[in-house]
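Just the one chain here, laid out as structure tokens, in the form predicted alone.
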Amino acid sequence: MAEKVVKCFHQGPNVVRALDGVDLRVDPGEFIAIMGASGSGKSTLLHAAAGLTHIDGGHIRVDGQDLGAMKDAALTRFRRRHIGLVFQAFNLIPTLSAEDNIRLPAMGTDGLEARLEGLLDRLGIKERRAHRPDALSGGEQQRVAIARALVTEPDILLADEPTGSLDSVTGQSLCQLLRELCDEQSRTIVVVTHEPAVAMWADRVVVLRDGVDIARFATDGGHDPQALTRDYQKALAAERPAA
């Protein structure tokens, strides 16, 4: 997905490298968690992987396509078909029903009705399809957002702090859902989080610090947040390798 990716931001006379040569490969059907403190570059990496942020060096490849080599119109079409996006703030259109929010990115595509019904059933929101976002709980809104991201059957699902606006019980339910989507439908999923209780559901964890991928380790399916927390804190405490 990411090959030696560099992204710089200008802060007055200074140039800050939000991403400093990040490498990240994600295999089809794999569930990856990207962890790091605020300002580590994890959301920037996810936005770059979605083609929402132009990078200053390296390559972002999805399904074999180099996103940086694509013009804006082609990139928009590619993203709509191949990349599903889920954000912490849900980003649902308040005047549309749950069903219409889900339909929106796939309007006019073949098989939409069958996909829609399948997602409403799979995500447990069939009875809430006619409700607008303000009539839904936080967990229901996030499930609608996931359905909207999946309705185009994307190659990869990217989620930026998807549990950040949810209580812990609802957040864990959402993580279990993502794990099931990965296991049962071979969905490729990349989640950005700072919470070990979220990252423990992934197959692998990648840790960023100051825009550099400093560590990666397998969770081994153990769902042990204490062990993952120890690995994460050990990675953060290690000295940054000399350039």
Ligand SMILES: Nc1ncnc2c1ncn2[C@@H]1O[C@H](COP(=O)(O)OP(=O)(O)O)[C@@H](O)[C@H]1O
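Could you give the coordinates for the form predicted together with this ligand, as opposed to the form predicted alone above?
Below: the lone chain, stripped of partners and molecules.
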């Protein structure tokens, strides 16, 4: 997915290398969790992977396509067809109801209403469908944002801390949904999280530090958040490899 990706931000007189040569391979149908401290580049990596941000070096490849080589219109079409993104800040449209927010990226497609009903049901937001985002709780907005990302049935779902506003029961049921999308529909899932209880649902964990992928390890199949926490702490404590 990402090959030696570099992304710089200018902050006043300073240049921050938010991504400093990240390599991340994600196989089709795989479920990956990206972990790392705040500011380590996780959100920047997801936005880059979704083709939403210009990168300063390297390549983003999705389904064999180099996103950097595509023209804007083609990229927009490709993104709409293949990639679902759940933003950390949800980015819902304030003037639209929950259900219209969810419909938006899939307007005019076959079976939309049935998919909408299924997602409202599955995410437990049926009773909230007619409300605008400002009348919804943070957790409800998050679930609307997830439904909006899934309504196009993307091959790859990128989700930035998708359980950050959810209580632990709702969070675990979302993880279960992601796991099923992966196991039953062969969708590729990339989730940013710092919760071991979320990351343990993934097949593999990739750890970022200062814009570099410093470690990766397999989970044990979703049963032991403590073991995962130990692996994660070990990765963070490891010496920075010599440049």
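For the two forms, the rigid core is made up of the largest set of C-alpha atoms that agree within 1.5 Å on superposition. Residue numbers count along the first chain shown, from 1. As the structure is a computational prediction, the values presented were derived from the model and not from experiment.
Chemist: From the list L123, L157, R209, G139, return the one residue or range at the hinge between the rigid parts that rotate between these two forms.
Modeler: Of all listed residues, the hinge one is L157.
Chemist: By what angle, rounded to whole degrees, does the smaller rigid part rotate against the larger between these two forms?
Modeler: About the hinge, the smaller body moves through 17 degrees.
Chemist: I93: how large is its C-alpha shift between these two forms, with the rigid core as the superposition reference, in Å?
Modeler: Core-aligned C-alpha shift comes out at 4.1 Å.
Chemist: Superposing on the core, what C-alpha displacement does A149 show between these two forms, in angstrom?
Modeler: The alpha-carbon displacement, core-superposed, is 2.3 Å.
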